[in-house]
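The form predicted on its own is given below as one chain in structure tokens.
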Amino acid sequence: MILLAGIWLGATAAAADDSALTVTEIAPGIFVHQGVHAEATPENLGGIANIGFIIGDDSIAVIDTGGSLREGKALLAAIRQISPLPVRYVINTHFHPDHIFGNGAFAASHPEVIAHANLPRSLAARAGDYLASARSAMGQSFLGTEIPNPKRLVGKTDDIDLGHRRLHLTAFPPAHTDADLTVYDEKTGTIFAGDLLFMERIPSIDGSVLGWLKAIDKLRRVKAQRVVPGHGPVSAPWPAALDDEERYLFVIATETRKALANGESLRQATATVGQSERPNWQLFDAYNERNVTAAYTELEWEE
């Protein structure tokens, strides 16, 4: 693998200027940057999400552009460090904040924006949450930061060449989001997960508990060698990769369910379900809560 220098703040996280990301090839023309494993803050530039790009023989596609303009250019320098090709595509996994708010570094070359059918229309019920939120985080850090407009939409399945490299690009029904995609390399057997894959830090349910293990028994099918998760290392062996995320999942559907049966109120339940789980995870006490919240209101209409 190869480490190509760039600024490093804290343990990867985003440059403070625009100088290149710091990113790692983790399998022939497959570079991935680490995301730290924290809120969004001014010093990391929203810089808490995996994001990274494939070469072809003709052009680039990358996946995700990181949680603001300015971590965007850094990954678009990045990428200029090692190749002069053309980015024909940008991808977003999904509408999340630190995915998707680079996409404005690339908007010079008129990139081909491609996201699950679900996107425009999640994105633009939150798209003044979101806005309202990183720019109170990160401050001016945040500058000349867009919504974006993917046009190119995928509802089940799609395939891009990025010359003698065929990208699979798969749409998946509610699950972390109601928006996820995945993007499988066949030259090398790389599936970038995008948030349907948590490692080290808490998963966050912003979609469905049980749609999102459907999700993973999916993906458990897809014959890959290694994948890169939304969060966590920059690349990592599959399936196994699946297993912590997976049993957090089961564990929370399980005890809501329980606590349901015993008529435990919404207060109760998120006392309680998942605390065994606390040692296994980082920002556990940001977010088990609200997975809880989100599971309970799903699994109370289940019949």
The other form holds:
Amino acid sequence: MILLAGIWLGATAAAADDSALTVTEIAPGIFVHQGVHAEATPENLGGIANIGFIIGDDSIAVIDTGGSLREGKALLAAIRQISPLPVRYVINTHFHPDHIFGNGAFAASHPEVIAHANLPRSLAARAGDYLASARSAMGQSFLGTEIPNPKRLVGKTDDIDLGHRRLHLTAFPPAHTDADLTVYDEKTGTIFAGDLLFMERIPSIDGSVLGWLKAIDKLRRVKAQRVVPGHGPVSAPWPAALDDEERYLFVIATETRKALANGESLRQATATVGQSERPNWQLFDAYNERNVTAAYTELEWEE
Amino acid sequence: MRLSRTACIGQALSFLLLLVILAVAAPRTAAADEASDDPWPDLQTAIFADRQIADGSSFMHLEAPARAADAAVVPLEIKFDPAQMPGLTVKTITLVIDKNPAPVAAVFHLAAVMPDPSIGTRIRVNEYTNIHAVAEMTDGKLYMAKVFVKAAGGCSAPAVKTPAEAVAHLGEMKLKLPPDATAGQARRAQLMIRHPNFSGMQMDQVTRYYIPAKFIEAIDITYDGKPLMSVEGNISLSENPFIEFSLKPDQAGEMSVTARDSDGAVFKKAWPVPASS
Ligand SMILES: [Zn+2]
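How about the form predicted together with its partner chain, since we already have the form predicted on its own?
First the chain shown before, then all remaining chains and molecules of the complex.
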């Protein structure tokens, strides 16, 4: 009885919430919705990451779908206000819940779901936790959300064509996560960096701090006009947009190595490393110690 | 949380029996609900039967962050003050994370030559929980200390950020000794073993990925062939198990470590230990 009531309420809520997301056209044919700098709540529908879409002559590619089925549906509603073309591709920049949980909203048009080759395995290992914590954070707003199942996997690079508009996909070695994928739109020189780029909101290390610094080096060589960061403004100048994040990660790596050389324990290191960066980032206290833990347990294996 | 707990429990075979015992003991009255949230009384009975456990807080305590930044890697120290425990020598320490699916995280067996029984390690914490350390002395008496830790999701959290790296370096070990030890002083050694300590996971209906539990279950540490410490571990120890312990070598010698995982894979390494200068 309780279960039935829950489903019924959820269906009502979802039906009542087909309002379209606010999107900004950051370059011709490229639209981005800006996530808020907060944790997922029933009110924000998990909409804490930047998500967007690119329109070609024949079809549309969605790049990240948001933190819940409802956010995905609101993104689809935004697309339908702008273009009737089919959504042929859903690209997942990595496996974090705020980027992938809207995939289900696009199932009706049977898009090719694309991701880094490592994504299925890494997501499978985390899916149970992601669903449980999103349910407890969002409650009714999360109903109906499912784990995506990408079938087109990118090991190194791949290209897709939206009709006179080619997108170039690049898979990275472990950096923000072990499944980071960027999307480059040749037509406008726009790069969707996913969470390889955090602006304003503190980066979170769920892969490798050294790998991430290397990824930034590699990204800098991309000749782009602008970038869409995974978190931050909808569009930012390239490559200056990378500067703050690179400095933060460099500080974390350098100070962690120093702590290790001084024989500081993990606990001591988490209390001191990176503190000079506090004024520069939103949600600093929620993630910095965790980042230091990740850096410490990675770097303690260096000779 | 239920889904992930089930996944962990399903794989923590060595502790399944213990959990079955607890489940049988579970039925309670509504009035007892508040108190029944504390699993310790049942755990104590399951692990130590009816043996008395005295309060050891005058000479032993647990140090852990009150709120852990990363539930999969919670640093924990079991500290003893030898000056406050004359005549008592620690033989074994049982570390219990009350609300983890595999509550007995580790059992440390200490040789008498160990100068200070204090142990440091890193654990996974599945939800807000008390953590108990129970020390058995050479005279057979039990003493305990506890600490409360706020952390959630560590057991079922993915064991590895970079699975390819974990496979490539499986079983590698590293020993850290402070370089500035003075002669006759106890030294703190840190042993690290590269191992994902996978807690295992259920078949995922969508992706069909299945990762069986695979964890370090035994570590034997010797110095010049004589036992120093042996450790029984399980999935409640963090990825890349970490053990800090003390050592007071009278002379230069060789520290040797043998670790065995739940698949029966055996990893060995030895290090020369210079005499304290
Ligand atoms: Zn992310």
